[in-house]
Amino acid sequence: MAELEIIGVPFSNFVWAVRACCAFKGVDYTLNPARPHSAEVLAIHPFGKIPAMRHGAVRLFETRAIIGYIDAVFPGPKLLPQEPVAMAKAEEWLSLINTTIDQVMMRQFIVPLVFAKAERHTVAPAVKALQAQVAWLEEALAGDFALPMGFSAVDADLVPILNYIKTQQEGADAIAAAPKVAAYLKRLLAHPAMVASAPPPRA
């Protein structure tokens, strides 16, 4: 079988998610640490976003598509439940994380502060939205909306985001005020799949 290639910088939360899924299933892959909008990425993703994937003749972009392909093609434990209701719940979580939680926590909070070096006051609206999302996660983790598996694609998608917001005081405070979220993050960060795929500290 052709070798799987994951394309994207390791500190991307979505690249980390895909790599965690590979680690969980025991899938060998090569990481090509190409940056967004680089020639390697643009050859696959029309808008230059990461991750991208190459596997023989197969080319894919978008995290959910890549994770679904890896789960379907490679042996190992499943990343998504097979029972219809649990599967739908997992898809519900993935959609929410990718379209809403990532947009607030990463694109409006972490990226401006950490990568663009923005003034802290400029992310005040994102901080309020982040606090509301963490509070909602606290309720969701305790209720019927709880995650459907011990480790799944949902965990791989969510944990890097929570880990990154915890590096900033506002995010750390929000998580500290949500003990179920804090316990969830601590437990999942120690999972072998997350440890094996964790990006190196940025210089």
Ligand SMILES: N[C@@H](CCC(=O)N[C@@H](CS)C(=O)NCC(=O)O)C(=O)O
Contents of the next structure:
Amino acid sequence: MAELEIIGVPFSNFVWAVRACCAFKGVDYTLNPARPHSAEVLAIHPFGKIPAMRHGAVRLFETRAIIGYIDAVFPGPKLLPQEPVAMAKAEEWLSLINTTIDQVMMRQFIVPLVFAKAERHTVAPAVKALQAQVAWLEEALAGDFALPMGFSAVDADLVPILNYIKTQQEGADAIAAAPKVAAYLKRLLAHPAMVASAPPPRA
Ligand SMILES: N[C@@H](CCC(=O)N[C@@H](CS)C(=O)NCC(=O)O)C(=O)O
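Go ahead and give the structure of the form predicted in complex with the named molecule, now that the form predicted alone is out.
Time for the whole complex; same chain goes first.
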């Protein structure tokens, strides 16, 4: 089979998600640590976002599409449930994480604060939204969140984001106030697939 190439710097939460999925399935790949908007990324993603993927003649962007392709093409344990209702629930989660939770926690909180070195007060609205999302996750973890799989693409998608917010006081406080979320994060961060794919510590 052709070599699988995952394109994107490893500290991207979405690159981590895709790599965690590969690790879980036991899929070999080469990581090309290209930055967003680099020529390599723009050759695949029209707007230069990561991750991108190359596998023989197949070129893909969007985390959900990449994960779905990997799950369908490579052997190993399934990343998503196959039973229709459980599958739809997992899709619901992936969509929520990719469109709403990532927007608040990464794009409006972590990226400005950590990567763009914005002044703290400018992320105050995001902190409020983040607190509401963590509080909602706390309720959801008591309900139907637990997919009957132990590990799934949903975990791979969510854990890097929660791990990022925990690096900042406001995020750590929100998680500390949500014991189910805290326990979930601790348990999943110790999962071999998350450990094997974790980004190196930032200098
Ligand atoms: N919807 C995309 C989002 C990808 C995304 O936002 N990637 C970030 C890094 S984690 C990025 O490339 N940011 C640079 C930019 O938006 O210009 C996906 O699910 O893959």
